[in-house]
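Take a look at this single chain in structure tokens; it is the form predicted on its own.
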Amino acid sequence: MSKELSLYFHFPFCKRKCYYCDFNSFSGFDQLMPDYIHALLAEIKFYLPQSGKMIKSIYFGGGTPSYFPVNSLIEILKFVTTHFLVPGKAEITLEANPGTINVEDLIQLQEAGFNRLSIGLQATQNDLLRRIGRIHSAQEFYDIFELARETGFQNIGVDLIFGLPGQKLEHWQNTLHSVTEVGPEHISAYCLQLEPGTRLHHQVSLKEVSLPPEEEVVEMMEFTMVYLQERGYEQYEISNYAKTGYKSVHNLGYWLGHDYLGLGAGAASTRLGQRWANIKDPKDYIENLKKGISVVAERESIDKHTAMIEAVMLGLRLRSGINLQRFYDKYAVDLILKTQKDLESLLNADLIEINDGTLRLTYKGILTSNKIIATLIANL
């Protein structure tokens, strides 16, 4: 049984919800912020029996955590470091959006123990940012990045999205060039997912905006893999790139199937073969905790078959792939034999490869990863 644990705190508040976002986040709820912090503290007290576990990473995500008063964020972190075992090397990340944080905030956060920033940029063209509902300009990103460096942050990640409405290949190339010029340690480059129920989905369905053609989106992804590698960023997961020594410890924990506790409205947890998720509405979350009522909305046991499917889905997203012997030792399943119906054709098409006892996607396979993963898990 692992003695390590990761903590995730969800802050589902935004100044304005981005048009593409289907995360559990809300705008116009600012008046709930003080009560929400009290609720988070109340919830984590339920888990104090876990305080003997070593905390290897802490992640403040959202929503927009940096939209909260900085003293509230520090209060949460101090509670954790006081009641849990948090070594000095633990990765402590804050998601921050330009336009919601200033130099005084950064100084206080850095002094309090936050040692990693994940800055949401998405694109460096202001017209593209406006089209997706971002509240900031590209210059505000550059300003906050420079201030973060000046205040002592040596581990900064930047989130980007390609396939945006109106985006051309040259836009994306310029974005990658501009971002790598400032030199973050980590870059997440996600392909836009058009999610039902979002404002952007509605706009596309009404033909108010149009997305780039699929072949151009593929070109963007191909360019990303080559360009970032040339600039010293290792692609360690389909959408994530890092300089040496700066892979996201917290997110790697998710992809490797490690245990974590999620706190906050809509947060999910996985622990000792159980998975549960909290109620999503911040008002209900706050009220339940005021009354001492559980905030868990759903719970499930992760059986062996489910765990095995998830191990394949997540393992193939990692460039390190799936170690076939460890997979067999854990699930008593020979993955090669189990998937042989489709495996040979995928190998012949150069979409997957098997080297040194490891199964992984090729660079060509990454471009159609969802289809390949679906094909393989259909055999399980």
Contents of the next structure:
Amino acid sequence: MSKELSLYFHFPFCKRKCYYCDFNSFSGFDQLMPDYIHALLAEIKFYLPQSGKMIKSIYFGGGTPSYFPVNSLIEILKFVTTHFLVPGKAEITLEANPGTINVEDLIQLQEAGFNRLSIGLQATQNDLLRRIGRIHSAQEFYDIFELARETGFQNIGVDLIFGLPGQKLEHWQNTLHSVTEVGPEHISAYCLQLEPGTRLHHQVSLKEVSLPPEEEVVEMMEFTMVYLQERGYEQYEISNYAKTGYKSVHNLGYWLGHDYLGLGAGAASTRLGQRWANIKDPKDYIENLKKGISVVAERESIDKHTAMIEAVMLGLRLRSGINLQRFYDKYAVDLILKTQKDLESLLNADLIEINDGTLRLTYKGILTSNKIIATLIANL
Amino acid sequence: MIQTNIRNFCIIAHIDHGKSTLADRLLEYTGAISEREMTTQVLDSMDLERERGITIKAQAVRLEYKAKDNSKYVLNLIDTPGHVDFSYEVSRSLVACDGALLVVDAAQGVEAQTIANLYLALEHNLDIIPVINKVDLPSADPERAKNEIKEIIGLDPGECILASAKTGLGTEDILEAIVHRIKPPAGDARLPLRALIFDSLFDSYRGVIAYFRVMEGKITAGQKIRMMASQKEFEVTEIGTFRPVMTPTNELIAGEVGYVIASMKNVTDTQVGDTITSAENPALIALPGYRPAQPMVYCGMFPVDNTAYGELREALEKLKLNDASLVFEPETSSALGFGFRCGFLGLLHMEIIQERLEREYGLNLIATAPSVVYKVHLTDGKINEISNPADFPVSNYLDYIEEPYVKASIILPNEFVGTIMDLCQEKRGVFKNMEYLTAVRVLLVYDLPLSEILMDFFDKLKSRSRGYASLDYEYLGHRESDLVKLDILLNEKPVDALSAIVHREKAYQRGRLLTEKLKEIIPRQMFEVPVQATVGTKVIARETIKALRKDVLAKCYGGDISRKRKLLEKQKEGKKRMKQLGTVEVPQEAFLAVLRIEE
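Let me have the form predicted in complex with its partner chain next, following on from the form predicted on its own.
Complete assembly follows, chain above in first position.
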């Protein structure tokens, strides 16, 4: 069992919720923020017995962690670095919204040990940003990016979304062009998922807004894969691209099945064959921790078979694919034999490939990865 | 009972013209059943019958009526099935009667089925009492109905009784008319026993209960009887009459109607139309008109869940106990797995059986398109009867094929004649006759292939005539026809459950409709899937199900993993409900949808 561990802290507060977002995050509960920080500190104390583990990565995600006062973020990081083994090379990421951060914040964060920023930009067209409820302009992003460089952040990721309402292929091409010109180390390019319960879903169902046609979204995705590689970004996961040496250590941990602890409302953890998730409501989360009661809402055992299914599901997300021999050593299952019937037609259709003992999706296969993965795991 | 005080009668009526309600009134009036016991429509005892407002199985009830002349009469009401599928059963029920109430809806007038059954009744020399029902309705037009009875049927309009089964109006008049206008049963009680079976049912405690009318001789409890068609012998354990509950008695003589229980295990031992005689003193010849049940329509029935094959067999066997006309044998389909090829009297019979299997036995079924029985003449002179497209011979052994034709009688308002003639033409009908029954009502007679009626003829007839046309048909025989086997190929592979035998001229149209429909229903796959319709080796229609372009989950981080895995596993469950045909996943609905193709 791995001695390494990753930590995730969830900050479920936003100045305003983006219209497409179905994450566990809330706006209008700012008065809870101080208590929430206390709760996070209380929760991490439960895990002090794990403090002998090497912390490989720390990730402050949300919501909008940068919406919190910088000193409270630093307080949490300090607590972790004081009580756990955090090597100097550990990746420590903060998700930041360009509309919630300034130069003083960046200086303090950098000095406190945050060494990676993940900036949510989504698009470089202001009307598109407005249409999805973002609180910042494209210019604010450029400004923050420049400041981050100046304050010493050498590892910056930028999040983008394609398939936005009103977005044309050309918009997307411009976004990719502008962002690669700025030159972050990492780019996440997500295809918009229309999630039930979101404002955008409601708007689409009322036909107030419309999403680009599927064929155009496919073109955007195909363009992304070609263009970003040309600009020196390696696609290492379905939606993630990085310059050499800058893959997200923290996120790779999820896809490789490493253990992680998630702290905060709604955060999920996987450790020693167990998975659990916390209460989603920040208020209940805070209350329970005040009373010293568990905040775990759901718990599940990841047995070997489940772990194997997840290994296929997550392993195929990675461009590095699934090493068949290692898979066999770990699960005692010959993946080729077990999925042979479907594998053949998938290979023939050029949706999947086997090279050097590794099974992976082709670029074509990435577009329908859900279906392919579902087909393969149906055999397991 | 004195024979002269017995009257055996039935009620002839179109669906919804009030047959069952009228029967209820007669039962109530004669005190056979109290108002409180009535759950309305006592005769239609099966749930399905009540819901559909039709009688599936014939029933009988004995009424005791003290007439105005102060004599007591026994009136046996024999209920008849009200659908063309069961015309043979109807004919047997009619033979058991000496008279009939002809019920005509005062608002709707005479319908095709009423006439068809009336002609049957007249053929068997029944005394007819016309009853104009529902005269209390605001839309009632009794004068028009009387006129139709005179014009179409040729009965004296003065003989019509105006009634409302709903309010009870005319009930006594009807009872008096039964006594005075229907002849008492003939038949010598001293002759050897000959009793006509007009229905039977299976009771899990008592075995088969056969319903009969004694035509000659008498039947007694404890007697040994013989079924003249099946040649099986039984000892009578109980005979009795319906009041309306079964009430045992010692003896029933010529003219009487009753039931017999004799440790009979199977309704096939007591087929409708068979003659019961005495084993010791048998009659020389059986009553005329018996014919074994002859399925006219076949379809494959497959459990959606393949493991339910055993349950389906059990359910069919149980239904068969009560239904000698249902036939079935195991069948395998590469697309649908194990199931049964089932034969029915007609489309309604098929629907009823399917519905009972699903409702009473909780089975989830896929039925293939109904097919008629084709006679295939091979070059070596052999004749094969086939109903399954899978049995269609390869062309070099095929000489010619015959398909069943029916004589269809359609009665409709004259304004719809043009459009309905077009419809009959489209359905390969051969015009036979057109007759103005009254100034505004027309009888159209066409010879039509039965297979066309199975498709959607009736629905079309109803919709194109805004519900005013009525249809009846009788089997004419098989006729040579230019038939081909239409195959459907998914990804170049034929799907046996989607094949059909069709007329060559219809093959193109049907092939096109089927491929279009399948394109609509089958979800996009990871590969492009060609959908082809072929006749022999010739492709006559083609559609392409485009490959799925995009199905990708953008994000999958720590918090998403369990949810996402469960979603994918659910897809795996959904996959189990899909039929995997080669590399193509086909949802169950696809097999159902092809049945509902509108031409």
